[in-house]
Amino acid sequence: MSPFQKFQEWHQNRHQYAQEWKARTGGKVLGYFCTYVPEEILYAADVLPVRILGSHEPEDVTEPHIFAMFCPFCRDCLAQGLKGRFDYLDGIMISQSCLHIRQAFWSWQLHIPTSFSYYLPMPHHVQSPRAQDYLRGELAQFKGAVEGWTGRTLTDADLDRGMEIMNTNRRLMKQVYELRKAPNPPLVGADAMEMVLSSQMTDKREHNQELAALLEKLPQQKRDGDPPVRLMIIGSEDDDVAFIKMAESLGAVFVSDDHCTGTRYFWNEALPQEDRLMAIAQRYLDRTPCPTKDWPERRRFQQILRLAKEYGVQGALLIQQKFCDPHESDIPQLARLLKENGIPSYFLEFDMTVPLGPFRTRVEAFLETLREEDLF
């Protein structure tokens, strides 16, 4: 039996996790549409967050409601919705995200409706230096509409509670991204991306519990055969566990990654202050940024380099979503980067809902390229 085997039945039953959560204890269940979205507060107001994602299939379904020009990740968001597969939700919100996916939330509010709508006005520009009283404002009006709406008050006990289940699972994830820094490391990238979606889709007081038991268990775990090549993923969302699947079984490795169900949605704690509301905006301009908000210094850059050289990467796969405005102007600059401290990058345009097979065809020549500069 698979260590990840919980993880994986999470990520693969998602919606009977959520429809049995809310059976068994009555509680409300919130869909966010983007990893900006301060969980902190509703685990704080016992509301359990599930992330909309999509289930990769083709769709036929969106092209009345958002523009076929809009990337293939949001629009099959929205399809998940429009077929009625999270119709036990409660409630929807989004912090200010990409364009696409805020139509991707709109559109959902209108033709979707939940007893509770919520859209987060996040600062675009974190890296002002108004940005974290600005925030702490919103999140104080957020805070209010989840009272209103749950009907009870959030003491700073139950805030203090609601960051301590956050930083818990941040702490514990970070842990198991620590042992995929060896030589050849006991899990691999598939293991690692269920790990992070499960945990954006269960109770993560339940998620905590299993990653402790993981923790136990996976420094015993060895792999035979010669180390693989190591790999990163870098860019647009990406949940495609069937492609992580498809690039490893090519003989390489996912060591470490920078997108949305990875390290950005994890890697750094809300950190104890008076102000507890002030201690999660700092914790949410301080994550590693998305392109939307990395600027006028790109630090997302500097945090990819230090995981390539910690991580011991050779190679990055640059994803980026089709039509995702944001990663594309990033991507260029992120080559040259990489390329000027010895990482090589291969470019892959996605469409999460089209066959791998073409993809495969050139994961492999990326890998034979690599297996022939470490031969000289």
Given for the second form:
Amino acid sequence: MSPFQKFQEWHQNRHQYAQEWKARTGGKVLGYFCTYVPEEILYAADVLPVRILGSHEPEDVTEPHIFAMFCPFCRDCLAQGLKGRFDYLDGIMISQSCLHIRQAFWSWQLHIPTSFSYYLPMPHHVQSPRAQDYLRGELAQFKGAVEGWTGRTLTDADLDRGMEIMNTNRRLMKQVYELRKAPNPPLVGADAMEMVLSSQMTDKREHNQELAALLEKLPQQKRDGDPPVRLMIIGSEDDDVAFIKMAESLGAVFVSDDHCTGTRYFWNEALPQEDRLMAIAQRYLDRTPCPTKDWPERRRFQQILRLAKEYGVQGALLIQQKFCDPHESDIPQLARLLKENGIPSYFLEFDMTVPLGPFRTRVEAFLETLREEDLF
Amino acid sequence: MAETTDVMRWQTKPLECWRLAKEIREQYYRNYAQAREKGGLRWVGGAWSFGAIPCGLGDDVYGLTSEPYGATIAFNKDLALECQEAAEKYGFARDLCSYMRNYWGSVLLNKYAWGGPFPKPDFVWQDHICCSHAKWYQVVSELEGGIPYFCIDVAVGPYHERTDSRVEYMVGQMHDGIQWLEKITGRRYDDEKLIEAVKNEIRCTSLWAEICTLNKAVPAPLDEKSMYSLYVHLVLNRYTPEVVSFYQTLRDEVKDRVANQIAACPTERCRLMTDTQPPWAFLKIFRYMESYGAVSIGSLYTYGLMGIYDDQPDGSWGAKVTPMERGVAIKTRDQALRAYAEWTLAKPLWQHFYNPALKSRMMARLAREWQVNGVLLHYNRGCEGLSIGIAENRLALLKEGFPVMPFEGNMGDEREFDDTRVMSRIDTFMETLGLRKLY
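Having seen the form predicted alone, can you show the form predicted together with its partner chain?
Everything in the complex follows now, all chains and molecules, and the chain you saw is the first one.
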């Protein structure tokens, strides 16, 4: 039995999990649309935050609501709501990020009413010294809204608990990632992706227990055979486990990533300080940014380079959801930077459904160039 | 609308201030190009950037705003294609903002739309509400060899939900920006010049709202295609006294046209409105619709890109009373920046970034008060910022009872505009409105 089986089950049965959690605890479940949502405050209120992700089925219900030039991911997310797959949600929220995903939130708000709906105007200028006070103020307002919704006052002790749950989850997943530095890592990219995805869909207290158990077992896991080609995957939202498995079936292993379903989600912690809301604000301002918030300096690029070096990356796949403007604005410069640093990269554009056959050929060709194989 | 064959013809005549509008525009682009020859400075930034702020550096500081520049290129199909291909060759996706690609291509080719090489800016002064804004100039700064870059985040939520903290965030960034301007230029900042420029901008954007409100009249004194040439100063140099004076002249002329029933379209019998930027290389669609007697009286885009509105005592929509008219003191740097932030946050075209329902309400109001018979929605592949929520706007307008014709295109990339198909759709839409071609 794979030590990642529980994570896989959670990922595959996310709706069943949330419904059972709700029945078991009597608590509220909130669907969120972007990883800038301060889950600490939701955990403080004993609300279960679950990320709304797509299902990788062809688009068939969103055309009247979102113009087709917007990314397939935002349309796929909305489709889940329109098809009634998240009927158990008590509330939804978004923390201001890209324009695309906002539309999924709005159309959901308009057509699938819930008892709680919140738009948190997360700053974009996260590098500005003015962003701290501003975001702290917004978090205070959000905390008040959650208090009104749940009917309970959130104390510092509640916020401490929320931060501790989140920080533990981040710390443990980072420890698992650390093991990917090994020459023949005890986990593959698909395992890592399902671990992170399931953390966005389950009660992190349970997830943390499973992570602790995993860390007991994982260092003893050995993989036989030649060390595979070490890849990094970089880009916009990506929960396409099938693609990762396909690429890893070709003699490669993903050892790191820059995704909001990966390191961008959990890499840094909320550092304790007297003002709890300021601690939470600082955490979201300091996290590895989404490209839409990565300006004027390109801080994400520096983090990508650090990870690539620390994890011994031989090549990078740059993937992007079709029409994702923030990533499209970054990719040419990022590819140049990686090249300057001796890391070859290859670009792939993702849609709701990924054509595994053609992509297999392209990834194979990239791996051949990395291995410097003779073709004949 | 009932089909009409015997069409009443309104009196019409060209706008007297048309030539002046063209001259001011040409002078703007010349000033930017020639700034260095006069020892001045050049800045670049978006049409929504707080252009009044660099005015405090002196009278010899000239800006070049990117969206109108991208539209200027779009109007020249050959240059636009050259620019787009240069951006694509560099590695940028062809579905990115088409103004941005035109602009980047112009820099990469080192070709200025008004002739000669692209005049290198001294610094970037930008604002950010659309995902492309900050990224646009991050790339420009790099392509220009690392020129200094400052950007103000204005995405603080809709006007009706503004709080002191949200306004403070914007004002704080403005203060930081002024310190940054002093540092990178080595110049001493003049608050008096800032105050005057802020007041000019507020006057201009209020005057434009007044002009657009006059277009409620039947027949409409202005048509939207002409308005594109008139509103442009608001996205170029609205903070100058010349532009205030221009809009006062235009306002007076439009008032006169209303009083004398002088129409933009002599055969006006159907009033339309559009949405988002037009496909600049295909403005002929407006004249084509006029062949049916249908005039586009404007749009939330044309009216609200820069015009600032408010509820009037009679419940209608009209120009917002300026802080100067309300007696708000604007005597210090902080007062000027605060008034500037508060005023700008009311911009109609900033509201839909937080909820399409806010835009739908304004569009329906515009359609009612301006007596619109039908709506053309440009599903603009070239601008994600103004196209977000457009599908929900369509549903809302239909629910309000307005006939709606969506058409897909691109404001700046003609490769994404199907000329024949759009014309054919217009024919069908006109027929559904009960109109027949007059000529």
